[in-house]
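Next up: a single chain in structure tokens, the form predicted on its own.
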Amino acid sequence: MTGVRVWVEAAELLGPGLPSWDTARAVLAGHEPYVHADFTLPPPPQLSPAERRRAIPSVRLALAVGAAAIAGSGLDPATMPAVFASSGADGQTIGGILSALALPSREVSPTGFHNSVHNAPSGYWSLAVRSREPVTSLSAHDGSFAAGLLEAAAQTVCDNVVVLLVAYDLPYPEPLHGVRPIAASFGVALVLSPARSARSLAELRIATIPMSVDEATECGEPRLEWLRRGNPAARSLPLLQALAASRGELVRLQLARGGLGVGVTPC
């Protein structure tokens, strides 16, 4: 298919039963069964002790997958633009602020307010890797991963640079969860290059396509499909499955309107 052409230099993910790209590849490729398992978010070692203590769950998740993907690429994150995508950023922090505003004192923590903004994880990333490169933070509801991939690919081609894509979403606390249910925490990162290298996993050809939500590519494994449907960042799972299996495939990803066709050609 025609469209924007980029190469995947490295991938990383973190979710229930999927602790890392190296561990999850066999599961995503269908060679090993998927076993759901809870996980804890590691503190970001790249941050100073004071910043590490203030790091909220979304920051921990985004930095964990971003740093691991960069390590897999062997590139310098300080020289790399980045795109961060999330449907709602840190629901736990936002829920805490709304609860505080419902009290008579209406006292909101300054740290909580600082961490509630959508671009908090991308700001922490720039601090962590000491980067002055541009960082984009975007949201497109359930199509946030696809929107992030399109933005990152466009930057890669237009500016002829390697770009890091990080997508992440975490559950909201009640009562927000009842309005916006997210099944589990999930994060994914891809390093996209304008040219093939010895490390490249696959070539991606990316184009917008007309499609309905029901036409998005699904996961054949029912429990992975539950995760895909239950977390906007996990809409990436069919693409990750094609990368893990080194399988040529056209993956359809949901956008806010229409969709994204991603032609995967293994390297």
The other form holds:
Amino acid sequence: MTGVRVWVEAAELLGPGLPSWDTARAVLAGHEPYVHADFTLPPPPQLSPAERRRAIPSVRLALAVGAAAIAGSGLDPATMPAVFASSGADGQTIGGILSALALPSREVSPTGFHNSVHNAPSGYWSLAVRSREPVTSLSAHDGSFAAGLLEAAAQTVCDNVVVLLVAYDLPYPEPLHGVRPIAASFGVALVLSPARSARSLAELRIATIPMSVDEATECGEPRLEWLRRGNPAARSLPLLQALAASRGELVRLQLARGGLGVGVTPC
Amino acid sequence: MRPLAITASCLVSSLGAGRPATLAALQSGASGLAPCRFESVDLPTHVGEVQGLDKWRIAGKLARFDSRNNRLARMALAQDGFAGAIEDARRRYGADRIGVFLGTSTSGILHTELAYRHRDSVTGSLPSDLDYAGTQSTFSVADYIVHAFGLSGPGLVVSSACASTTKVFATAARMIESGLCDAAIVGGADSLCLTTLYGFNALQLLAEAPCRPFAAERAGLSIGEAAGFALLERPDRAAPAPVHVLGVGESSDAHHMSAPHPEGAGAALSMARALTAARLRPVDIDYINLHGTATRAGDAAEGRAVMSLFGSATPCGSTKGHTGHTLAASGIVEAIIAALAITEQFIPGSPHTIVADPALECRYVTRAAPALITRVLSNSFGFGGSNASLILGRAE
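Previous: the form predicted on its own; requested now: the form predicted in complex with its partner chain:
Below: every chain and molecule of the assembly, starting with the one above.
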């Protein structure tokens, strides 16, 4: 398989029963049982007190996993381009605006509007880490994680830089949940490097492959598989399982109509 | 970066459908802006609305994609021989070797806005026939094109606000450079919706009169809608094309979510990076297509950024007075206008801007004029402090 080659310098995640990479690693590797547990989204410590209080759920989730991944890499986030992948914009904010627009008064708050853009988390990220490096916010619906991985890997290789990838999706409030069900919140972050280092977890070889949705690699563990199917960012779980287990594997991820083949070679 | 040939392009905006109609409107100084009559919107502002979109309803096998945004995309794809160019590229490269990298900000959210008026009076639920993935989903416009043309290469939609469809040129260049695809469809669509109009109104950024970019009396923006697409290929694998993509630069402001850095530091960095990517100096640029939305702060910041890099020698202008601010679509619309400036040898004017604000110093062009244009730099800046600059040049 040809394609692009990058190294994973750090990984982080936040989801039900998966409070951090260090804690979840044994679960993902299959050494410990998975136990579902609800979790709260921490306010982002990097933002100003006013911004912190008002931080919307998607910003909290994206900044939490992004910052934790960087902390695990020992690298400076201000020097790093970042790619943010999510199937949609912040559900709580969008739901509030849609409700307001259905009323005669049609009152949209200025803050609500600027938080409604898909790139609100990536914008707050560049504010939080004071970075002038590019941030890109993207979607490929249920294939958003794979699309983000492809964009981040292409940046890593073409620009010869370390790139942060953050993918996150959260449940929408009703009535949006009824037309776009997302089962639980899940966020993941990977730090990708164009060269192997002493801290590299694994080498990834990434290529596009012909594939239908039901040919994507599954999780094995039924509750993790429920999470994978229920959240676009959690489509990353089979890749995270291979990384956690230090297992050489070809992981197949859904992307638009085709798929991504990700060859994982542990370091 | 290695140059990419623009082998086909198409667009629709309030100026008209297709490149010839757009060119005629640009050269005659016409504006697509008119008092807002969109849907039930009751705001004292002008908009650049595309008329007749009902005729582009999406039916049959692709009916689930029917939204104002995808109708706009469909209308654009039918212009300028673009659909035929995609078919041809698919035959030459294979369906799995063509990437689809598009941009939008609000996608088909109008569809859901209207559905919210028809919620079940007891349960509050939305109509059961609302197809979220086909309409409101950010990815919908790419999904629609992938299905309409039977493509299976990599696809994604960048939603970095108003920088989106300039950033996709960088994405496409990287994907082709790394061998992940051989050709790419870039561009996108953004359509009028209540979220955008009432949202910008809440930010007090809408002008009552048609927008007047870079004028001393500028008072905010006029919202427009548009769709546009371009086919990018490696020059050594394509038929000769008159205009090439020479470089793209990207940066962040890291200043504020919805206000630009006052000195335009992020904007200057984005332009400088585009020049570096194209291996050019400021003096090599014949015309700068400004983001120029006509907000007080935005134009001032961009003017400072241009002055810091180019001084007052390089002519610059904004076409927002023609089209309104088409938000995430503005990058592709203005890339196609920049290509027209190169092939048709002219600098566009700026309807509604009578005299440029002397405080902004740079050489702002208010009336369309013939000019020898070899290379154009085009800016797109968005919420979240996301900046992108594109350089197009005559193929050598």
